[in-house]
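Next comes just one chain, in structure tokens: the form predicted alone.
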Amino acid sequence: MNGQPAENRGQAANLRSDFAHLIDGEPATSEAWLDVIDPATGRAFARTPSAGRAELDRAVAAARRAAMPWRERSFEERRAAVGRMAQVFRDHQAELAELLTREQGKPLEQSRAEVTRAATQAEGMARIPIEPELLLEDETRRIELRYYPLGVVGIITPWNAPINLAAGPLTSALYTGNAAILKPSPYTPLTTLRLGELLKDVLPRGVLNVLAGGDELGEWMTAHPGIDKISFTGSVESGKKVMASAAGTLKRVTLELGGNDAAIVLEDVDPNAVAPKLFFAAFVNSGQVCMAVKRIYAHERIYDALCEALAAEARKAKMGSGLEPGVALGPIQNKEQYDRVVGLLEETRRSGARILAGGEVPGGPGYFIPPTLVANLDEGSRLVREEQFGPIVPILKFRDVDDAVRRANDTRYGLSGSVWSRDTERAAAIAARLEVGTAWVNQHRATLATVPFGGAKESGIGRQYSVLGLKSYMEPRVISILKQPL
């Protein structure tokens, strides 16, 4: 990703360009550049810098300089400076929403309420408590497990949500007493980088700093000796290589990696009522959401009436560009992953399975597939084994819910699931018995700020988000008194 692609160095001065890094509280720039692609035209809209190893271990410096100041202020000034976060992300909501929406391709909305999420959250999480703990006390000793900062904290964040999905970890670096070091996607680097710019004047010099930069930049971040934890959220095999790298200095890591969620929607629910909310599950931001649901369990005397809502509903969402009034759907963030899409299609029409809705490939500019779902699919297909990651959803048929479960559990992934029934508690039975991170039940995408998330399985390791998550960040130490004067 590093330079600048051939095809678009005639246009090079058509491209905005006044984005930068941030280091130890000052714009910066480097000698390479990336060019961000506008995934609803395919064309390059703006030019950023492309930090190299000598910018990382100027940020790196940078963190460890601030990082003992910030760890010795209170719980109650990180909070508010967290408070003041949330607030740029308030006030400058229409602003990075547009932007996100330009470089993601995500409707407008949605990147509002994502901006508006990444706010809530952040300040959600800042008023959880981090309390000693007592583990033993009794005549002659009194034993306590405390928690302090570990450092510096590495931060590398995906393309489909980048606005949302840094908020959390940054979050819980920043109030746990950790200094940061944000790396968003070299595929949507542009709201981040305003985020650091934004952000400069909020927090102490250093305690923030942004790099763009493509994907050698996270393997330098996995493997520097200066940085004390990683938290990446991406794909599994992107996950299993941030692990191994951050072996080699024993980092502490969270990984929220790829899901391959299940919904079993049971026999007694209304599939007029159960569409919309399913389909939206499903088809939010095109299907590039972890915890999407990405596979349908529909039991057969309601499969057929489900298969027909549900295509209703994909045929009635609007297509196109994210700036667009009205538009349900946007394109597919970049060509790499449109391109595996579109061969995820062919092959699934190939192998004979009926498509519902969808299904054909739009030709003109701009990386768009169509809502498409598919039923009559084989178990053993790539479709329902792997992880899509776009907007085409198989529906599969089932007789008996111990079959059901069964099936949905056979995966490499873990990270939710859903169950869908006017029975709560039948259906909350069942979902205890799914193998994932969080099993909801008649919802689906659910998660609180107090509430941790995280996969089971190859979908992560640790937890973001609640009291579990924040001390994920923090190293726990055992403080033993013996009370017996010597």
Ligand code: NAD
The other form holds:
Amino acid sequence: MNGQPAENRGQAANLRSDFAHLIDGEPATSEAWLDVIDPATGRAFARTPSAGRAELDRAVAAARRAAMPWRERSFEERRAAVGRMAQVFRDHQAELAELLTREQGKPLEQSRAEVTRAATQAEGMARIPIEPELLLEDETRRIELRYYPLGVVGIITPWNAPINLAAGPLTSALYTGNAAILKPSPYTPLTTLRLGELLKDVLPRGVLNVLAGGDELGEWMTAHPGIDKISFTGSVESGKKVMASAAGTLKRVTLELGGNDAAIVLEDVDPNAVAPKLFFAAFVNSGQVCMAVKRIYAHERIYDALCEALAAEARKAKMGSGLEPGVALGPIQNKEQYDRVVGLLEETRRSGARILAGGEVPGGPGYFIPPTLVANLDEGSRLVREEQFGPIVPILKFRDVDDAVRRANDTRYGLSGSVWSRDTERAAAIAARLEVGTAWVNQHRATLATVPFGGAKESGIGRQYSVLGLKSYMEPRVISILKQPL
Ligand code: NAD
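Got the form predicted alone; any chance of the form predicted in complex with this ligand too?
Time for the whole complex; same chain goes first.
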């Protein structure tokens, strides 16, 4: 995949083209270029250089040079640097949010929240102490476990939340004493490149390098001998390729991959009270969120009422360009994903399932699909089995909680899930049976800098955020001392 359809090439004169890579503290360009499409219009509006192997080699060399003095800085110094980075997010929130909406499509309000959240998460993570651990101390021995930076971390991000998904791994890498090379998706490179430009003055030269490029740039990074770890966020399919390629140099990997989150709604809830929360959790960013609610299991006693309440939310939600005020759903981010979701919708309609709301695709310009809710769908249908990553969500009926848990767990995904009930104790006991990295009660998508996030099963390997996440950017080293003099 590469964000430059043939029909958009050759229009360079009309496109904004003031974007550059950041290599060794300097703006840099490439021979190849990449067009960036505004998903609300389907037309290219900007172009960026697209890095080749030579730019990657230069960035790796710069990062390796910068990593040496950076690892010698104290946590306090690196915490201060992360603080300056967070301040850049805050100071440029309006500009970054607008650019993000332009290239990604999400409503401006959600873009603003993403930028603010990046700052909050960065500050929160850089407050977490990383202390040596005393494993054993007795008369004769003292054994400590200490943590050291890995060296250079390659960060590869997807197109759905480029700022937020860069900020977490970037903070982790920098705070723990590593240098970084950050590569955004070819669909959404602009905010990340602009961020590189803004951060160049608040970080030492070479500590952060930003390269725009296609999937092949990601592949080269995963195989590069000068990169010690890959922090990858993207699809399960690409994640498997990353892991296979990283094996060649035994790079460490953190893989944050796709999900097919189930929300189980018990019979004691008020459907009208829960519907707005569930709707937002499923349709935020038009469903293009790894941890969005992607399947709703509703108890048969409240099934019809919940279907109606959710459908009412869908009918209320305004769809349009993310720059328009009051818009709740922007376009799908790219044509490939749009075609995939439209295909799922058509297949769902042909299956005889009941479309409760939405379902009519306007047909352009732009990649718009209205919020669509589907009832009476077969459990084996693709919409239930696969990660749709778009605004079409099935509502499935259950009678018995054990059956709901079994169906929720009957998937290769295991990112997160939630249980909704007035009885939080009962809901918590059910939530604990979900085979996921995070199980919520009466909420969904709630993450914090101090709480680990990541996937079970094929939804990933490792965790981001928290002390657990930070330590995965470091190598543990045992210092084992025999106290007796020689
Ligand atoms: P993608 O896997 O196609 O691409 C993600 C990034 O990887 C891009 O920068 C791409 O250029 C690069 N890439 C592609 N192939 C590669 C390869 N073989 N080697 C190295 N890099 C490669 O994913 P996408 O379509 O951009 O993003 C959507 C997916 O990301 C969804 O499945 C979503 O659930 C997932 N996601 C997961 C999380 C999480 O935290 N678990 C968060 C957001 C999105």
